[in-house]
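Take a look at this single chain in structure tokens; it is the form predicted on its own.
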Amino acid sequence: MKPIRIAIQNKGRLKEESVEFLKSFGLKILNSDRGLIGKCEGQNVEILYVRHGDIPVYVQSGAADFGIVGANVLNERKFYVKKNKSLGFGKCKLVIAVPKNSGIKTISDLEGERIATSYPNSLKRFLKENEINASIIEVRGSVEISPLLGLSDAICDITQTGETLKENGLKKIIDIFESEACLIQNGFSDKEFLN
């Protein structure tokens, strides 16, 4: 019988809490530090350790039955997965922030400005809803340094505490949405999650 496969982050802020969540169901995960598939002692369950943004792809395709992923990932792209429930950990916000000395004070001040982000689709929807015409500059990480280097006038990024923003001389001007870890399932799977 094919094992139940659960995809979780291979590294990052959700990994440890995802493992703890799975252990709360009595799973004893056996794997090496470098293993990408963890077996579970005495149960027909495998844990797949993959990149965070790829988790919905594995679940959508049926390679994994379930996944634990941040709602921000689901909000950024359309995936054909079923969101079972929010898990109460990994809470964060997608925000727009600007340099502390910036003349940008409100969202209307973003008109005509350049905004760097790793979340172009979420930002595009937000700007459209607020009738703001701004340039979106897509980057893959270290978004906070883009205003300092003259690449952008503002950023749109995920933050938990706001400390990284402060460390890089930025201040938040608006929250776009809140996110947290959620359990997702392949929409065509009839498997039940660890009863």
The other form holds:
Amino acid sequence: MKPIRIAIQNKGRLKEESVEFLKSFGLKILNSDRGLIGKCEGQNVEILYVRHGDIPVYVQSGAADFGIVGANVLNERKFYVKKNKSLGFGKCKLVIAVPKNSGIKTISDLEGERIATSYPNSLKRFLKENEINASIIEVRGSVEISPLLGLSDAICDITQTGETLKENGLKKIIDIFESEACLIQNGFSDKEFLN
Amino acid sequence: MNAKKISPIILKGTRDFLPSEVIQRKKIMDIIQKMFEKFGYVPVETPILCPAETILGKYGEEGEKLTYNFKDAGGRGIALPYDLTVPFARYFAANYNNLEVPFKRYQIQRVWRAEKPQKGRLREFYQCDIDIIGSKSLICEAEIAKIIVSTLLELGIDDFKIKINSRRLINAILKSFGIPDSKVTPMIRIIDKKDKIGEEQMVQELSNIGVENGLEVLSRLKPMNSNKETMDKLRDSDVSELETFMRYASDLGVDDKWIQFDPMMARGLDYYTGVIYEVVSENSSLGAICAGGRYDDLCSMFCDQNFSGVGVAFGFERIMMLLKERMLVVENKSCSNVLVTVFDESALKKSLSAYNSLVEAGINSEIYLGLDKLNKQFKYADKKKIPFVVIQGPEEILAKTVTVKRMDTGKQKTIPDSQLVEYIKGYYEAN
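If the structure you just shared is the form predicted on its own, then what does the corresponding form predicted together with the partner chain look like?
Following is the full complex, with the preceding chain placed first.
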């Protein structure tokens, strides 16, 4: 029989807790050296370690039966996956932050400003809903330093504790949405998760 | 010069379009055209001036009256297309040796009808047609239903019903009531008027043409509450054509909720022989916004071979009216997103360079033609509803910056001039 495949983060903030979550179902994940596919002792289950943003792609295509992924990823792009349930860990927020001494204090101050983000779609939706016209500057990473470099006036990024923001002289002004890890499943699959 | 001026009038039922309107219409036409192309249809064009015999005698009495036809200077009978189906059937008959059969074409062209001009009815208007010629497969019918659903949803119209029926089925039902062949076409024309004249008058008109059991026939044809019930009611007659069509459509992802099987829907045109469609928007009184069907014998009027065809016409003018009523199209007086202003002669070089970088980046832009005061340039942008204005005065030039003003809010933002393109691109409405 084909194994049940579960895609989780290969590295990053959700990885450890995803593994713990799977262990709570009695899975004994065998460490493989190069770690792309982990077998499980005594069970026909395989763990796929993939890039966070790719998890829904694997699940959508049926290459994985299930995936554990942050809601922020699902919010950013449309995937044909079913959300099975929220898992209560990996909590974080998508926020808009500005330099500490910035004149931007409220949503409406963002009008006409440059906002750097790796979440352009989520940000666009938020701005549209609030009828704010601003320029979205899309960057892949290190979003926090863009105001310092004169690339943007504000940023829109994921934060957990707010430490990184602080380190870069930024303060949060708006929460866009709260995210946590979710269990997702292929849209056409009705397989049962581990029991 | 004292010559008498010619009055700049146009003919009743025709229109001049201002840029704002053409921009809107082209946007909608583009959506429709892209959808046709998505499903594998290719474009063709046919002449406007046609030999009268190409057009006449295909549409029934009513259509015949509404067809423009006249003699040209050489005494030849000329007609203007009444729809795009007949010209296309002629086109196919003339060219099928050079075409891949089955042939799927789309055609977006004007047609002419000598109607009394009124809301939603002009004498000159656009139709957007798709047809498939050379296949009898009911996949064609199902695909056309799919395209209707996809296109209307894409346009933002979501209160429509595709009324479907089959000419074959109507014919069979009429036959079962003992109606002779010669009365079928006149009867269909009467049934087709059902929304205009009501049952009583229909029975009267049927009786006028010698059909005395009109009431019974009509009650047999009356649709039930659901497609399935209607289908079941008519099961004594052969409903397999419609059933297969609906099954294919469903497998193509067409939800049953969009389709309404209406055995009384007849489509007045003479040339239909199989499945017919008529699409209405339920919350509108505009009448059919799309219509079409299967025609088995139209091509054989123009050539010895027999090719079955099926297609649908999107009534572009009515769709536009619907979209306007529902504010689903925005008014744009220009295609430009940015007006680059010119501060003075010495700043012109910078302005031209900014203009160049914007258009090179694919941002629709224009530069102000002249050296007027900035205020006048802003007014120009305002009038043309151009959302962004770019300003580079002496201060900006010195600081290597550029100021971008949003015309709707008046808010200005000064940024490094090297960021201009990225800044404008970052706005969701600028793309």
